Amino acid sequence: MIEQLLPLTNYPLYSAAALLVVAMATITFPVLFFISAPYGRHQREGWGPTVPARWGWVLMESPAFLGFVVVFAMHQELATATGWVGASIYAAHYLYRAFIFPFRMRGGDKAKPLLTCFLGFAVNACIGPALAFGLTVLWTTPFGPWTPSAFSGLGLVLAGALVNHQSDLILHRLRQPGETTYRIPYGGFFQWVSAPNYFGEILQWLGFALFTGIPMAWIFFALTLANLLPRARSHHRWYKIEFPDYPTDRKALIPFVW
């Protein structure tokens, strides 16, 4: 990882892409904290011009895909086997998030505020060419796919991606086409927490960055963090407060803890 750290004033873009999720995740954070984002449950007047959800979840999310595979084709020749399993792993993750999901999600035509679209726009322009770069052009990791702590973190990836699915099909189920009111979700990952989809999506990206040991998927996870711990206190604030049958041993997004 340190051997990554030193060439960084020779790629000023990958520098200040990585520089700039680092801001991101530190801003984050005590943002989120005390202000719930205001999309789905949350949405609220104030934002400024509105999209409809799933055009809004394209536009932030297809950079993340798009930019990954652009800059991975263009540096291809010097990855690694291991660098193509990670790269596998995250544009399956963001094909999903970018072109599938958001014609799947209920409550599609709701508005998103452009703010939040264009702030994760950005963000995921730098971080998808970023972890490209450091897959190819930077991978001087000595880890391979065959240590325990690759195993560990394919293992993790796997897991996380089935609390996610399951998760949001669940979320899927809870309502009819066209239907618009919220319920409590059961099943699965939600007996335990009220986000699973969040945690799921944790453990996927920690398992990624124990994979891969680049520096730019620690700073991923870091901001995955950053993004969904605050998120995930909002949404169990929200179940607690919007019903009062609300089961009351749930914890907020890790089991049995917090």
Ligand SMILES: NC(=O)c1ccc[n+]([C@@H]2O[C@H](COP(=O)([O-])OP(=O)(O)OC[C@H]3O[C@@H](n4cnc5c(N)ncnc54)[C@H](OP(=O)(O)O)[C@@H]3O)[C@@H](O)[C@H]2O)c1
Second form
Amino acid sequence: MIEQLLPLTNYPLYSAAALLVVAMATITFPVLFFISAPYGRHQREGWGPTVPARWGWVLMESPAFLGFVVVFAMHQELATATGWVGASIYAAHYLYRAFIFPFRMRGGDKAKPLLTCFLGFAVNACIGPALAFGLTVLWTTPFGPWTPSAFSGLGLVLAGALVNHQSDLILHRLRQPGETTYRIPYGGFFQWVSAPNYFGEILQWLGFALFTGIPMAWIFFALTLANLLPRARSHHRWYKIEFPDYPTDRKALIPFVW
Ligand SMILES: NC(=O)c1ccc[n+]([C@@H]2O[C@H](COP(=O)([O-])OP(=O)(O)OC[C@H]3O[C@@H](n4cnc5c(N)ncnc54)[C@H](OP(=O)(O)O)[C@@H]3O)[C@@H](O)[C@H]2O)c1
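Switch from the form predicted on its own to the form predicted together with this ligand and give that structure.
Let's see the whole complex now, leading with the same chain.
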């Protein structure tokens, strides 16, 4: 596993990208517990120049899709059937996140600090190509996609994507076009947690790591946790401060647990 993760001699670029993402996850996790990433409801002055949020999202997420597609296309003759399924899951998600989600957002003209966009851009420019490389050149798993862990991984990907999309749709419908108001969301997994879209996203990338079994997918999962766990806590606290009638039995991220 370590050899596949860090083949420094043969693939220094891949190894550097993987290490950078590990470093980002290690730094991000504790920092975000003290400083909420300044975008969306946590946007505030003092974080330098800003861009409209929707363009910030395009800038941030496009290398995750384009970097992945370019590197996967370069080595696609090495991809197994499992590699192709994994690639389709990842590419479909980031095609949506980079080029569809930003143009459906309600409140997408709000300011987003360029700094957050550049950090997102840099880390995604590492993750996309490194995952594609992992799914092709570094693929060593002798098994097909139907091992128990791969099978349950695929189930988690589907369940996570459903929860993520359902929750984002509920949030989307809380606003009229052009509005930026916040309201208490109800329905779907919001009956249990304040950030079900993050819960779905986390399930999805856990499933992806189980399904593909490649080290880079586990690193990506760790980074997703490092980003979304503290942010879910910030959202939950924010709701409780902003809305005195916020449901008291709702947890932050994990139904019935936390
Ligand atoms: N893989 C990762 O590491 C990662 C990291 C970040 C995000 N994501 C994914 O990207 C998507 C968006 O993330 P996000 O951080 O922007 O999620 P978010 O804070 O839940 O916001 C999602 C959208 O809904 C709006 N919204 C949220 N709460 C609302 C409320 N109470 N009333 C009205 N509108 C509300 C937001 O508007 P405002 O922007 O105006 O607040 C935004 O347009 C999610 O699906 C998330 O899982 C993934």
